[in-house]
Structure formats: C-alpha cells, structure tokens
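In structure tokens, one chain follows: the form predicted alone.
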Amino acid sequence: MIEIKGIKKRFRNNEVLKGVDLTVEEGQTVSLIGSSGSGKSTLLRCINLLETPDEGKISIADLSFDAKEINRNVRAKARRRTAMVFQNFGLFENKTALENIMEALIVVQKKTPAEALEIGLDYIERVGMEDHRNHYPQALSGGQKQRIAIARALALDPKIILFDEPTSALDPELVQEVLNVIKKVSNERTTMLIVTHEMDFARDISDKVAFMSEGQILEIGTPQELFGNPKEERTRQFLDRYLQRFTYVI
C-alpha cells in the first residue's frame, strides 16, 4: 500500500502542493487528472523523491518517513520501491533497448549481467519489443521508446509504478500502442499511479480516479462516481471541457 498524508511542496513563492492526501492500495490503478499546473506531476516526483516535499508523510509498503527526515538513505530506499515512467522516455541513447532495461538491474539492484539479461529478455517480450532488443533509441518510434521505458520500470519489480503523462510526447497514432501495454500491466494487478490527460483511458483502466486542482485533490472516487456523478463543480467544469477533446477506444 502507498499512503501519502499532508504533502506540501513550494517552489519559492508558489505553493504547488497544499496538503495532499492519497492512498493507493496494493494492486490498484489510480489515475490523477486535472488541468496543467494543478500539481499532478509534482506529486509523483515527491513520492519517489525526485523532488523533496516540504511537509507531510509518505509510506511505500514497509517504508515510512516524514518529509523532515529525508536523507540520502531514505531517498535510496524510496527509489528502490518505486519506478517512474517519464513522458520523455528517459532512455540512454548509447545503449540498446535491452541494455536500457538491464542497466538499472546491474547498477542499482546489483544483479549479475547474466541475471539482468534473463530478466531483461522476459520484460522486453512482455511489451512486445523482443524484435527490437538490439536497436538503439534513435532507431525506435516514440511509442516503442515508451514501451521500453515501461519494460524497464517493470523489470525493477517496484512496489508502485508512477506514470507521468506517458503518452503526452507521442504522435496521436502511437498513443494506442502504449495505452494497450499499460492496460495489460494494470490487468496483472500491478500497483500504478498514472498522471494522464486521456480521460476515456482513465475511466476504463482505473480502480479510482482523483481530480486535482490548484495543488489539492478536490475529489476522488471510482470512475463511475467521478465521471458519472462528480460532486464538485470544478470537477464538472473540467470534465465538460476535456471529455469533448479526448477519445480512447479499447
């Protein structure tokens, strides 16, 4: 289980997160939706400590810590329990697709090259990229790069995978292949927290959907509750605007 309580984050005079509470149960997929600038990506980065929260408490499975207690050791433990899939892929350009998956296994988890190879081959096959395992990122499409990034995250066997707008950098015709891979991962009951602007996808894949606005979670519920009968006027306004723009077909 992942639990965050009272998370606050300020950048100079801008309070981006204003006391966020959120729980993600083991095996759940939770989507974060909301306008750009509402704090969604910052919240993800605070969970895996790419950004250091100013206040609040975070629990990731067996690890619990207060924002005031964060040090190098806590940061390392938090990152071993999480994996991030970035919107810009974050692949090493000088390594093949397979080597990108193997790198963290060797460097972070201290696997032997043989162990990392076995794991890497398994996960590259799971995302349908085994035929491209020896290709470098410059030879891959955006959708293929993102599938490799997802395989890399899965291979680390984290307690939770954090997806930061995983389709926002893709051409429209490539979005579907990445969404299909994420749906497959969700069906395997991998714990996931997804920042997305794909409204129909969030509705289809999620156990819970949380709507963020101005650094706070204003409303959270099942997809049926939040999309079918939102309680907050701000949520209704957002959905009325965005549901006209985004379509996703399973």
Contents of the next structure:
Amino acid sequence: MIEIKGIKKRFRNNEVLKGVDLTVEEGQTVSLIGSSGSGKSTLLRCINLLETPDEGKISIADLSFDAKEINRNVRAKARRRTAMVFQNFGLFENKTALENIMEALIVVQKKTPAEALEIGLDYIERVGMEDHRNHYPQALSGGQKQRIAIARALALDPKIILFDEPTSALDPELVQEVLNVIKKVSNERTTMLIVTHEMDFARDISDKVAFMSEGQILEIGTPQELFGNPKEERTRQFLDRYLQRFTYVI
Amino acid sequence: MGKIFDFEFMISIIPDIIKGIPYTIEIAVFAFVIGIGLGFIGALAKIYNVPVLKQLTNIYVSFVRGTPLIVQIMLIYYAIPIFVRLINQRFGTDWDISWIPALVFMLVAYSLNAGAYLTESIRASLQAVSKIQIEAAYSVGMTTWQAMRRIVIPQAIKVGLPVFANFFIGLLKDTSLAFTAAVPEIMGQAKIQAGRASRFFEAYIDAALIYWVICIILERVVAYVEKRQHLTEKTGGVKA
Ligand SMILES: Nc1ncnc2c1ncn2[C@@H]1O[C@H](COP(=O)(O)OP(=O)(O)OP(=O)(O)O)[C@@H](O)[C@H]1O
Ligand SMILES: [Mg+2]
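Compare with the form predicted alone: the form predicted together with the partner chain:
Entire complex below, previous chain first.
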C-alpha cells in the first residue's frame, strides 16, 4: 500500500502541489486524470523522488518518510520500491531491449547475470517482445518501446508502478497494444498509479479514479462514481469537455 | 658548391628523425589522457553548475582558447621554475628544477591545453544523451555515477568519437611546437639534423612526410573504429 499525505511542491513562486493526499491499496489500480498543468506528473515524480517534495509524508509499503528527511539513502529506498513508465519511454539507447530490462537487476539489485537473464526473458515474454530481445531501441516502434519500458518496470518487482501518460506519445494505431499490456498487468493485481487521458481505459481498468485540479485532488471515487456521478462541479466540467472532444473527433 | 637538393641526405637522416616519434606520441597520448580527465571535470562543473569550479573552468577555457599554444608553452616553461623557486623561498625547501626534463614541462603545457579544448567537446557529447534516459536510470535506482558510467558515457563516447579523434590528430601535429623547448620529438630531431648539415629543406620534408604517414594511419584506425560502431545500424539496430 502506498499513502501520501499533505504533499506540497513549489517551483519558485509556482505552487504546483498544494497538499495532496492519496492512498493506493495493494493490488489496486488508481487512475489520475485532470487538465494539463494540474500537477499530475509532478505528483508522480514526487513519489519516486525525481522531484523532492517540500512538505508532506510518504509511505511506500515498509518505507515511511517525511519530506524533511529526504536524503540519498531515502531516495535509493524509495526508488527501489517504485518503478516509472514515462511518456517518452526513456529506454537506454546503448542497450538492447533485453539488456534494458536486465540492467538495473544487475547494477542496482546486484543479481547475477544469469538470474537477471532469466527474469529478463520472463518479462520480455509477458509483454510479447521476445522476438525483439536483441533489438536496440532505435529499431523499435513507439509501442514496442513502451512495452519494453513496462517490462523493465515490472522486472524490478516494485511495490507500485507509476505510469505517466504511457500512450500519449504514441501514434494512434499503436495505443491499443500498450493499453492491452497495461490492462493485463493491472489484472494481475500489480499496484499501480496511472496518469492518463484515455478516459475509457481509465474507466475500464481502475479500482479508483482521482481527479486532480490546480495542485489538489478534488475528487476520488470508483469509476462509476466519478464518471457517472461526479460530485464536484469542476470534475463535471472537465469530463464534459473531454467527452465532447471525443464526439468531435468521431 | 653543393647540390641544390640533396636527396641522399634526405633519405639518410630519416632513421634519426624517426627517433623523435616516441616523444611525439608520448606527448600526444599523455596530453590526450590528462586532457580527457580535465575536460570531464570541466564539463561536469559546467553541466551541474558547480559554484566556483564552473567559473574557474570558464576562465581556464577562455584563456586557453584565447591565447596561442606557443605562448602557453613559453609561459609554462618559465612559470614552473619560478613557481619552484617561490616554494623554495617560502618553505625553505631546496628543490632543484634543473633535473626536471623539458619533456615534463611540455606534458604539462599540452595537457592543460587539451583539457580546455576537450571541456567543450565532452560537455556537448554528454549533453547529447537525452535527459529522459538519465531520469529513467535514476527511476530504476541507479546512482548518479552508475547512470553516468553505464548509460551516459558510453553514448557520449559514441557521439563524440569523430570530434575526439580529430582532436587527437590535431594534437599530434601540434606537438611539433615542443621543439621550442628542446624536446627531441620529430620536429626537434629534424632541426638537429638540419643544423648539422645546414640542409633545412631536406630535413623538414622528412618531418612533413613522417607526420603525414602517422596521420594517415590514425585516420585509417578511426575509420575502422567508426565502421565497427555503425555495425548495428547495418543490421537494422539488432545486436550482431
Ligand atoms: N521542473 C520544473 N520547473 C518549473 N516548473 C515546473 C517544473 N515541472 C513542472 N513545472 C510546472 O508545474 C506545473 C504542473 O506541471 P505538471 O507537469 O505536473 O502538470 P501535468 O498535470 O502533468 O500536465 P500535463 O497533462 O500537461 O502533463 C506546470 O505549471 C509546470 O509548468
Ligand atoms: Mg504530465
């Protein structure tokens, strides 16, 4: 289970997170939606400490810490318990698909190359990329890259996987293959927090959906509650705009 | 009355001039290695905005790029003895600098020169690696140094290889100025031989040809290494 309480983060004069509380139960999938600039990415980055929150408390499974006590040691521990899937993949371009998955197992988790290989092959198969294991990222499509990035995250055996708009950088025809993999991972009861603009997908896979606005989580509930009967006016407006946008596209 | 051009003399002194090659290579390789080290530190100071160190790097780079190499050589040549004398005076030591070979002065001068030029090339190469890969490296738990060593540096070397290789070739040619400090490298040897027979043109032709051959060989080596690096591109990005 991960629990964050009162997380605040400012960049210079811009207060981006204004005291965020959020709990993700073990095995749950929580989606985070909200308009651009509302602080969704910053929130994810504050959980694995790519950004250092100014205030608040975070607990990830057995690790609990206050923003004030973040140091190199806490960072290492937080990152050992989390994994992140980025919008722009972030694959290591000097490593093959399989090596991308094995890298941290060897370098960070100090597994033997043989162990890492076994785990790597297992996960590359789970995302259906075993035929591309010796390909460098440059030779993969966006969708294939993202599947490898997901396998890399899974292989770390984290307490939670943080997805930051995993399909936003993909060509439309590649979105589905990635969503399918994420859905499969979600069904296997992996704990995950996923920022997405794919509303149908969020409705489909989430145990809970949180709506974020101006640095705060305004509303959180089951997909039925949040999409079917939003309590907050701003949630309603956001969803209306979104659904409208989709009808326009169609 | 002697010959206008003494071909036999030109051939006969080649073995003597070749004796300068080890000095030439030694200065170039030493300066390159130390220069890479200095350049790496300077590049990191600039990239990570390290206070003080960054300003010092800027001044160092600007000075080296803004002054002729020959002037830098002279400065080092005269600065080190003065520096040693100052230390002797200040601490009552009795260091004798006359036993320090001129070659050492040149190694210092060329290293400092190379470090400044390489700072910029190394910085550009390191920054050519996308930031998202570095964040990804941190996100999987790597330390700054692990990310540097395993992800950034290998890619930076690949990106920077042509620049570094050309720099080395240029550096090797620039070592010819070390003769001004009486280092018997290729040019120094040529000068010695030329002076003995007052046949300068013949000796300098030898020197030119020797530099040329070395550079051709180096260019071949670089081309070979680059070809090997691009192997994966030929295989369509699949590990060979
Ligand atoms: N490193 C940074 N330095 C300064 N400001 C930043 C930084 N990162 C984010 N911000 C600012 O914080 C605010 C929230 O950004 P964030 O990326 O978290 O939004 P988001 O909800 O993820 O938006 P999007 O849907 O566009 O990805 C924005 O105003 C952004 O300009
Ligand atoms: Mg974002």
